[in-house]
Amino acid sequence: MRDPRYDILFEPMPIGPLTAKNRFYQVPHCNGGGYGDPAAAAAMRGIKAEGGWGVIFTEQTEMHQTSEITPFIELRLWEDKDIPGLRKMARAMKTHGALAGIQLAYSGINGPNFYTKEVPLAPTALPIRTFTNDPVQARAMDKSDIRNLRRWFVNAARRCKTAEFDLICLYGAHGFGIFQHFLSRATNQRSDEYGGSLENRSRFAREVVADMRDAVGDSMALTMRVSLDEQIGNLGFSNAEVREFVEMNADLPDLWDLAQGSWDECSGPSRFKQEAAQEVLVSGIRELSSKPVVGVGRFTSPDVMARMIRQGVLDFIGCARPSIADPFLPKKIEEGRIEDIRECIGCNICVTGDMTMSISRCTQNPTFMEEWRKGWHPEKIATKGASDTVLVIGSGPAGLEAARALSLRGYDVAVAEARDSFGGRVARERLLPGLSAWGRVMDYRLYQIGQRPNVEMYPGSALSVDEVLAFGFQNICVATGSSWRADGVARQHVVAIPQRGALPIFTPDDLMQGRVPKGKVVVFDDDHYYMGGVLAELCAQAGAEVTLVTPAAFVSDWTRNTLEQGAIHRRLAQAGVKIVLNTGVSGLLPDGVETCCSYTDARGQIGCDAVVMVASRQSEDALFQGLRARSADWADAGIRSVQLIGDAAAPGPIAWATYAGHRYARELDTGVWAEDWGDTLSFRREITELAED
């Protein structure tokens, strides 16, 4: 039964000439699929209207040919021959009484049209602003092209409505939106009637409205996406200037959607963004206008959902990740099934399928972008295959989540753990700095697993290749993990690092078992992930003078992918933390380091009392490749199959390793792990076929 508490989030709530059943808004979201592959996406969201989502959007979908962000793949509507795929995906999120919304995009001074190569349109003549620094500029848009805009926009009002969506998102948010560009002085410069005073900068979105209203009259709603804060001073569109603009201009879209500043700002990790980070900024704003107001901030706890609520800070709780992390959020609150839920981490695992342009993924929940794919849905899997037992080795995230996925299907299972505690790495890397929330990943398998009879966990269990065949369990599921390596071996170094003298040098596994060096310490970073970065946090916090080298151009490289790359070189700034890019280390000294330049070559010396590798990792897969060599006792022990997951396969982010675990519990007994698997695609795809000449 639902808890009376959160009564209120259940509360029918109307938007324009609509209702929405309850006030759960799955705000736009990307998820590496777009117009390349729109079924998956359609069945994501399908999915998430059969978790009880009163409200759900497509991502940013680019409305006309002129403005589009190649290489990323996002919708697309610019003819009417992109409708019937647009379509699906709005008849999937209605199929359990959720309203259908679509976020239009006119990219704008965001756009470099490298597909299209339409020259760029702005309100202002200014260079292209892309996460890669594109060699374009914009045109400045003169009145001929206001109206032409507008003109587009109805256009695909119109086609919104043929497509069967409830509600346009008008995106003029994270600096991406065409209302943004108006709005902003940063962006905005011109002298006319659409520049300069507020209430002209308001202009084109008092326009755009009222044009689309005329056209797809009171059947739709229509809402507008904007910052609360730009944070670039005066120049930018000010928190101050965005409570002026709903205050003028109260009544203009049926509900305001606020979302801060840029996208790493809004969607920053949890290591640098807590739950409900924007309620500052948002907090007022609904007393300005009579229209109700979404807001995000990663919420994954039902008491700061209802107290936002009561407050009268929202009036629906906007959610994008927490809503990847578990679909089914909304129904487990309704059915009082709180500790049911995969609360999001906040490791933005789910931006880097948007920003590498592939198929998304979730560390929490690995069904993410699969339900059409492989048809693995959240909630639901089938009944066991034709064995019974299944000995999982390991207690890591892909350890877990195999248990709990195959304990769900009807299997035994038990859990041997070498440790004394469960977790794996996720119960090592929860302590460092900033990835606490990370350990929700353990927290979450451990109490599902603790609530199914069907499985046995046994901390302090290292098997030897005779234990584990002399056990009777008929598969074997080898999760043993990975190390770090002291050696350097990564992506400069393929061979180890020259050393000539005792140099310490430590691993990150020695740092997470609590030997933090001390004095000057060399940080160095070919692994390009978190770690290096968190690593040296951590040292400066114990007091360490820390550098940190990496052959990179930037700090935690990779993580430009989840959002958080420019927090991370300002938290190690402003720990004292020296920053040495474009740079390895060639040598190990016994009083330091010989650094060498990344394209140059040239050497040069940093003096250190010690080493903090972060290089790559080795599998730690001996186990494994000792019951593969005695293959031949198998069938005696009752064995029937082998094999290795997870980091002990090949390492990566967490996100691979529950996927993998998933996987595997999933395909046990299908006959996908059998020696001649892969000779069949193991997922659909959409793919356009010619037809014969």
Ligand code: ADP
The other form holds:
Amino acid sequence: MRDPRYDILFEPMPIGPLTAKNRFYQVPHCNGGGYGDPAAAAAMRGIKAEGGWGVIFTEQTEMHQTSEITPFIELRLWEDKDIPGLRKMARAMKTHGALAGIQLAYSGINGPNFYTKEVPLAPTALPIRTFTNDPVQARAMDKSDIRNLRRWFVNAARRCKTAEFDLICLYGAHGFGIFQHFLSRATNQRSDEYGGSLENRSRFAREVVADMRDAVGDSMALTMRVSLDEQIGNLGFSNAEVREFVEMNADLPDLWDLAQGSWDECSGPSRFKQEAAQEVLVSGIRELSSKPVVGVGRFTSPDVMARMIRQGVLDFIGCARPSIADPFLPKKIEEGRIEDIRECIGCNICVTGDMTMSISRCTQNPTFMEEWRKGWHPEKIATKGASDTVLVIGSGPAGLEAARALSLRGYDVAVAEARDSFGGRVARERLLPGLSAWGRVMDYRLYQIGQRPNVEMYPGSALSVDEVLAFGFQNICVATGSSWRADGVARQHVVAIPQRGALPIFTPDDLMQGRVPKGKVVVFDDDHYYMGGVLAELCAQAGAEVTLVTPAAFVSDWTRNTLEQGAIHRRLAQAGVKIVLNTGVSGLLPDGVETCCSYTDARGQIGCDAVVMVASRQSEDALFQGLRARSADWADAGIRSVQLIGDAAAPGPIAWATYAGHRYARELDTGVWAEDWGDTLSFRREITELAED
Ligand code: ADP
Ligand code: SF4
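If the one shown is the form predicted on its own, what is the structure of the form predicted together with the ligand?
And the full complex, kicking off with our chain again.
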């Protein structure tokens, strides 16, 4: 049972008129579902309730038509019509005694209003501050606008109550909420009683809280989410000013929810931010108020959590990503099952769901956002179907996740791995600069598999077609992964890069196997995710003079979706890597590369001793193709199915591989993987009801 060291995490805690059953607080987080997939989003929150969280919040909820953040998909509470969907979520949250919270967001200077076409309103007239530099400006609110906005907050609060929420969070962090816009001198340059001194800049927050208390304060708790440090220079809402604000308004909300200034700082990936990274910024704020304090820091270690409470840094342990990677984190601590916690790796793939307006994925938890769509529960899985045995070939994230989930279903599983150690790509990538936490993908699965009596692991077993046919397994799951191409085929080049001379070419696989080039090195990145930037950093660390060349306008372009693009560029610049953007490599020369401008095709040259080719990957599917060619022999060999999954089917991020492994395990013996699959949809979806004409 529970280790007494963690008892403190399970103490009931008051929040205003309410009491949370423990200190585990799922702070608001996006999921790509929102108003577009309300049943899927509600079921996901319901799973958190089952997992033991004491407080569970929605993602940000747009509370009025004059402020919305299209194209991003969050929640909406614009009229009574929105209440049933939100009530469904609130009820799911409350199923196991958790408090249900809703985060009300008025986006102000952060809301371009593409959908409603309303003129954005903000404390001061300035361009809208979004990721995408939208060509829209906000109008400065006059006194009647402020009166209206106060009333809209009250209307929204009443609707939140009707929707059966317990807590309302007033959003003023990450640069996204109007409260921060009033508090910061950068976005509030007013000369009336709402601008100037901190007391004046706090006025709007004080007025809204007072209005809302009058409306719903008897039964609901009000929390305020503020930035810990806006980090935009002297005019920004600094950490010192945050402290002054809390001290000056000590008892304003029923709880202070403290989050770092910008979202990319607050949700920093493990490559750049450690667990509890906000401790310094948050320490001491609790003493300035009698109200409880929640803070975040990608907490996955119960020891760190307990220390945060014991040392008086926090009252509640706020988690977004750790609650996505393992919705049952509190329950596992309570049951003394620390080793079973599926720790977040800090990759921010979950964030990409929001950034790309699609249903989110999680690298560690393939069931995230599939709780309703596919009926996948993170801790429960149906018992096995008609067959009994599975041979999983390859022990990367796809193979390991398949083996783990198959063993839970009750299959007898063997995992054959060509190499002497397990883990596939994760075993190698975890050794790259900043990526050690990614190793949790294999550590978690290898530990879980190690606890199961029905999984046999065979390292050093590169299997051939004949061996597979001879072994007598009923199901063959081929998860043999992929390898990086040396010929440059990716996006700029769909056939091999022209080569004139013998310039040494290194692939990411070479570097991960310890063959790191020396001297002058060009890293050509036409992959655009993390690998090019990471390898440039690795080569620079090894003493090479590195130039990173990419046809894209940004280094590691796709990492804008994981909130780390800025940090990657900064780190490379600091490491002395020369960055050449909007430039392709048109050919390899004996002593360098020929470059071409992405726009004009103007040619140039960069002299170098070697090129690191970060292009695309090739599926290692020869074994699968060989088995298919022998399908006539399957019946005699006792084989009922052969499937290709993960990178061996189509290379992608690690999250795609864990999903593929999980899906294979879930669907084995269910008929979904039959030859003629695909005529029916493989998940449930929700379609907006048609309105009457
Ligand atoms: P994924 O991301 O799809 O899980 P990985 O590349 O991480 O793929 O892992 C694939 C693993 O499969 C690698 O560790 C590789 O050594 C192993 N493998 C490839 N071919 C064979 C084979 N014929 N027999 C056994 N293991 C293999
Ligand atoms: Fe953590 Fe990555 Fe999962 Fe997000 S996707 S919760 S960062 S493991």
